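As a starting point, one isolated chain is supplied in structure tokens, in the form predicted on its own.
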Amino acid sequence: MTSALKKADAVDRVSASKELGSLRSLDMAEVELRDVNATLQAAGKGENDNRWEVLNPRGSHAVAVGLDVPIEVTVKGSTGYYCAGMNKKATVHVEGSVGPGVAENMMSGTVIVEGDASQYAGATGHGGLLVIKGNASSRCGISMKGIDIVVHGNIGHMSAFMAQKGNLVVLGDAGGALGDSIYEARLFVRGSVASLGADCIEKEMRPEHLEILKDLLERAGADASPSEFKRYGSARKLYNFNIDHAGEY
């Protein structure tokens, strides 16, 4: 098949996606990933094209990436790497689990995962809200730069490594080396912490932190009281080189 025929066939399959009232559907059993993402990236500019569902993702990588319009996308199943990466403004709801790097480099909007998340969820995120209703694996929130992450379950080791800004809320337990080399991000954990990383310490929970936490829990649909959490953050000993702390670098 020529490239022109392939393109025409892809257009036909996308245009053939059914419309359910104001909800439009893209079936990945019939529509290729590239066409699914191109359709979603072009959405939100006309009538009845701001609510979408993606069927049969079948663990595909990079589903619903690069969205920069305020649309709603529901993914009906589990996905692979980098689901909802680089999200901006959109709300992406995954009715399943996700592979590594969900919401990686997210700028704004909301990403909700009903199941579990693999490694480095929310990595380098600059803004927006990531909600994981199951557990998250290692390096959750690595190098976060302003994103808010709420995990209803547990998180793995080295989470919030070099976290610069934003909030990581964990209703369960945290693995080892939490917040290693952390900057100014705030970490709230309700359960136990296996160990703290370099320069990460438990800090006082002041009224302003309780307010921040209350708002995040409400937005994430989490049934927990802010008073049940402990706060962790930077001791600020590693901001500048000091020979007395050389072993911690």
Contents of the next structure:
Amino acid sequence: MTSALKKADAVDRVSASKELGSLRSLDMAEVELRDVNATLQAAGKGENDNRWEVLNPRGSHAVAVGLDVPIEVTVKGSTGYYCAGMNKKATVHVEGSVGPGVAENMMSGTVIVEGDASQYAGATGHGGLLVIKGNASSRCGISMKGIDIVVHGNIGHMSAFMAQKGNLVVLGDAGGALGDSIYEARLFVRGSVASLGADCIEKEMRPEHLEILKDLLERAGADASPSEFKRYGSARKLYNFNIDHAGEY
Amino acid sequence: MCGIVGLFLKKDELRPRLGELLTDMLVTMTDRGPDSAGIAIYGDSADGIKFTVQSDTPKEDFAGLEEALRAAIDAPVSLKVLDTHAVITVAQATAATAEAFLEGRGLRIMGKGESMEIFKEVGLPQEVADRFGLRAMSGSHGIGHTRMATESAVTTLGAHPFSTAEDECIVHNGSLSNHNDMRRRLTKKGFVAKTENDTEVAACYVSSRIAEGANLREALEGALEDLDGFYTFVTGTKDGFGVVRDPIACKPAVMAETDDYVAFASEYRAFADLPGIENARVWEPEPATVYFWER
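The form predicted together with its partner chain, contrasted with the form predicted on its own above:
All chains and molecules follow, beginning with the one already shown.
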């Protein structure tokens, strides 16, 4: 890691904005992935080390994972599997597309993807905000546990499967079997829904939902009105134990 | 797991670089499949039919083969040896006799066609590419595979691509669940898979549909109906390049298109060195959707 820090220092650039601190670079053409992540994980504790950019990711897996400090990281290009996985407190901005499992198991913080996301974006996330400005493919928000996800484009099939908590907002269309076996997550879709999964139904949009939606759309930089969306959620017939069915077990 | 790559050139300018670009893509996918690798490349059309044959004992088997084949078919033969493989070209009229002769000598026919050549072996993708000199090859399109075997043995014949008809080939990431039933059905139709591998059954399926009059797009649409299991397939014909994923689509896939080419890979990493990739349209192919390009 020492060598990585030296290399990182060597390519430091001073930002025009002093309030935000200087921008420091990690070039993956020179620095190994493990050293990139170790450097980012150790950052945010000293002076001028809270703004970083990662250059030349070239589709690498596990870029900027396991961060637990409130730093800003910009990834200049597309990444592979599990980008910004397990994120806590940090803001990770990907100026490209991401492979499967972006922000999987995120705890808090913000992850913004300028391009598309592959399968299971935000899977099992406990908190924080994941914004995908392009499309997300299948299984977006699978087993989400409190994360908020805003997708500017479309999402693929089996999204929000077994989603337990949090909000999934889709400005475009949703693929088949949306919200299959869903628990208490809220799903908001502006476009069409190819089909709803088991125990997922359209629900009434009440004022408190419009408030949640308005806030999420603003924070995600999405130009859409809450009134254009429909809300979907659990019919609560699948996961609740029904005493009348006791004899069937 | 397995890694698959494909590159289909829309313009001739990149033809001399096809082998180089495809090899780099293939080697990048080593992590996904380090046990064997293979490539099918559509090069210059031969004046006749090219057979790519393989032998475990190439020194013995390829010595004197050209002369023996020439005598057997009483017609000109050209033969080019590349490690364990040899590419043998004969006139169309003598192809059937030549094929019977080659099989009679115990050689394994990996593929045949006017332009397609297939090279595959056990080993790391970089080693396999070096043995055959893949980087130096030119052509219009090609597909490649790095294998992590799951359902049949790690052997040369179990490596991909598979070819079961002239100028047709397929690579596969996934596993089929109805390949035994499909194998029996195809055998009855006369399309006999030579190995125990599930992907070869898929190759036979596509070949059978094309033989029945379907184009590659229709054959792949048929695969969505008739083949059960997990699959991302990338296929080649003399002039065409096709991609299809099963409806569940858990096997990864990404595509890139520019004015110059269409590229496929299991992961974006494989595209990082393609010319103009920063301005390419990059997307994930939809499940149960056939993508098809033709020259």
